[in-house]
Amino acid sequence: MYNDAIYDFVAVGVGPFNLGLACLSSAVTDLRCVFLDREEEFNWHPGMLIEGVTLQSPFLADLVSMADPTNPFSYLNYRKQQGSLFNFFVRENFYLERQEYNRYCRWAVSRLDNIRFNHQIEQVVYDPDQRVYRVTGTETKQNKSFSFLAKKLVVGVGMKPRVPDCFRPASRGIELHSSRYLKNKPELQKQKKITVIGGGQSGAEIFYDLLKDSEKFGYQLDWVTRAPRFFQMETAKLTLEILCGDYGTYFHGLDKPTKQKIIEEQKSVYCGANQSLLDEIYDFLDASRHSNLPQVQLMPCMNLINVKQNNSDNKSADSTNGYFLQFAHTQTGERYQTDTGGVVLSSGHLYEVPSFMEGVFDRIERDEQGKYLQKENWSVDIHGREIFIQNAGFESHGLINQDLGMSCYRNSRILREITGQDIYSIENRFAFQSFEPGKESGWNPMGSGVPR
């Protein structure tokens, strides 16, 4: 399945961000595009679709109003289409459920024909003579090859599971992370006990899922955090600001370790819970205090160490089967362990170049660790207008890299980039607060004190 169509851009991986670039992108008359994905179909994150729980950004954040509130991809008209606007309107609740995101999304990808399921990519090489690039791989429905021609790139796999280093040795390693909880929910509710590691908002929203579901089982359960307490995210309006294309520039334009000194300084917004499914964790619990509820343990300050498998055939009758697992006190140094049955790793993601770049190294620039060190406008390529990254840019452009608020922001720059039109224009100021003061300003510097 060979295309010499010369297409102006194709997009790998078809995710949220790319989707609504494939959305804004059908408005734009003479734009060749295709999107590629390996999977069957759209589903986002689906071992982390537990019916009730909702995103953190609110539903302007979906795949086209922050950049066309009149586009026809927009959630307000899927409602309107599906005759539920009423219903939504009635509701009033700005934050979807995340499986009813994943049917928009869904819904989206039914109203475009340019985007191609089971498309294994393989190769990604340069053409010097025709100057584009070639995207080849296996389409693996038929088990046929494919091949397509592009002026430019747009990149946006997922992310990895990240799992603990202690935690690779172990059989199952990558099968115990939140990525995978749906899928082995029902094994690990046959087990005496559930440990769930990570106090993020997946590692609650899990935690929640099965204390709920804890008394009529019978399974102990532990939430286990290495941070000091288990704490909100904040959401302060002036903190959110951060969260926008202003502070994105100047957070660019900061030194490689000014920006993990920052990104560290920021847990706080990213790496929390939310205050309100916090506090129904809190009244559940108080709730059933008088209740047959098995045991429940949240442990704050634990880092986990070291994990064993447990293989023994010779167990107390109170002992599990699965894992021991090793931890450290981070605040007294003492160390414990423990065994369970059942483990959730809710340690979150990163990203890693894709191996079927390989072929255009030469053409992309890479750090010392061989990350991609992306210009402000998200390319990656030598010239810096060609290959865009759309979510590998947290320690280069900050959290705006994952809101999905931010993503139309993103697409319109790209967009631009691409077309050398301002298709979606982009609004020049964004923040109240200044996170450098300018000229206009009266603050006059008077010498660096983070060098540049």
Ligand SMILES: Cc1cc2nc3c(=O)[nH]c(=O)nc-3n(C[C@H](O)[C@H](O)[C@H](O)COP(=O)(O)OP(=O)(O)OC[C@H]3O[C@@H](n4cnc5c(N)ncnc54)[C@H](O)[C@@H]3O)c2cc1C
Contents of the next structure:
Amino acid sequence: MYNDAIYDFVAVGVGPFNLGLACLSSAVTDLRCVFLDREEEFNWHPGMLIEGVTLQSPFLADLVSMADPTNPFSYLNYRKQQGSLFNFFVRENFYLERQEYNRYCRWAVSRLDNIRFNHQIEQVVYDPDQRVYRVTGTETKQNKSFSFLAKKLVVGVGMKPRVPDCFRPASRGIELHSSRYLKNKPELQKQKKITVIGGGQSGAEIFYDLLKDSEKFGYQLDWVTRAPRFFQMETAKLTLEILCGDYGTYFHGLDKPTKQKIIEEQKSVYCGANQSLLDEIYDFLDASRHSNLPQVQLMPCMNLINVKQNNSDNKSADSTNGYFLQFAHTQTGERYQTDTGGVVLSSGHLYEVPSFMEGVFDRIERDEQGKYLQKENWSVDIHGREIFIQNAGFESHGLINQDLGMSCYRNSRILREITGQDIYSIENRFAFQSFEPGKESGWNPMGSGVPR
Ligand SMILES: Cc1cc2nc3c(=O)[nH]c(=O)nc-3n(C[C@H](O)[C@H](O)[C@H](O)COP(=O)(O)OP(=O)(O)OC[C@H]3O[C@@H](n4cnc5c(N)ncnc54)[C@H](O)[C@@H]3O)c2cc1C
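Can you now output the form predicted in complex with this ligand? The one shown was the form predicted on its own.
Once more the chain from above appears, this time first in line as the rest of the complex follows.
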């Protein structure tokens, strides 16, 4: 399957970000693009499609609305096409269930004819004669090689599960990660004791999901976090302005040490769980005080430092996969060990430059650790206009990087860079606050001298 046509761009990976780009591009005449993904079909974080769990973003953070509210791929049009717009109107709930968001994305996929699943990308190289990128890989259904030529690339391969070092090199660390929760849930629920590690949104969702079943299955449940308390994500409206284009531009212009400091300071915005979920957990625990709920323990300040396989006969689990978990209390310094039958690591995700990019490393700007040096327009190539990366810019653009609500903003910009046309025009100003006073503000810069 070697295709000699030259595409305007090839997009690698079809998660929500590149899917949004596919929807927005579909209205652009004469733009030739194809979207490739290794999975058999679209499924948004299938290991975390827990029944009843909602998005953290309102429905307007769909694939297109923030760029073009009239677009046929909007969530509202999806409901209209399903004949259920009225129900959505009456329901008056801005927060879609994650399973519903997945259904909506799959509907969008079904209406596009340039998305190819079962396409595992293995290599990207540059052909200087034709001045194009060659994207090659395997079509996994028929086990055949394929190749596409493109003037530009948009890589949106998402993030990888972050596994604490003490679970490495054992590959079972990945197996225990929250991204595989639903797959592992039946096995987990056979244990006498389960430990959920991580106090963020995924940790809270998994803990609550297991908590509701604990009486039925009879397992004990521990929920631990390294943070000093179980805290809610900050959602004050003025705080949420740091999830906008103005802030991304301001943040991008800062130096690296300042950015790192800010990212640390903003943990209360991107870590933690949502308030309503924490409240539901509390209410459930209170309501269960007089029931036969097996032991449930919540422990903040617990930093996981070591893991050992429990091969002894007196392990608390029926399964052979018992663990000794060792923690250090972050405030008292005391160390603790506990045994458990099942572990769920809700330890987040991180971006890794995919190995298929090695063939174009000479055309890419990276830092001393090999991470991309992303320009403000999300390109990483030396010319700043050929290779664009989705969702790798936490350290360059800050919190707007992984936010679904900012997907349209980034995709509008990427499309502008690729086509040279401002198809989905971008607002001049998003925020009420000024992250750096402009000339019109009457605040005149006097030079630095104030320590940051
Ligand atoms: C459980 C969970 C819930 C979240 N909820 C929210 C939320 O409510 N609001 C919010 O703003 N953000 C949320 N996020 C953050 C973020 O928006 C999502 O992670 C989002 O899915 C990122 O989209 P993506 O397109 O970058 O990557 P992904 O959704 O991870 O998709 C990447 C795709 O690339 C494909 N791929 C990878 N490598 C290759 C290859 N070599 N060849 C071919 N294809 C490849 C994969 O198969 C995958 O389909 C959530 C994240 C998680 C983990």
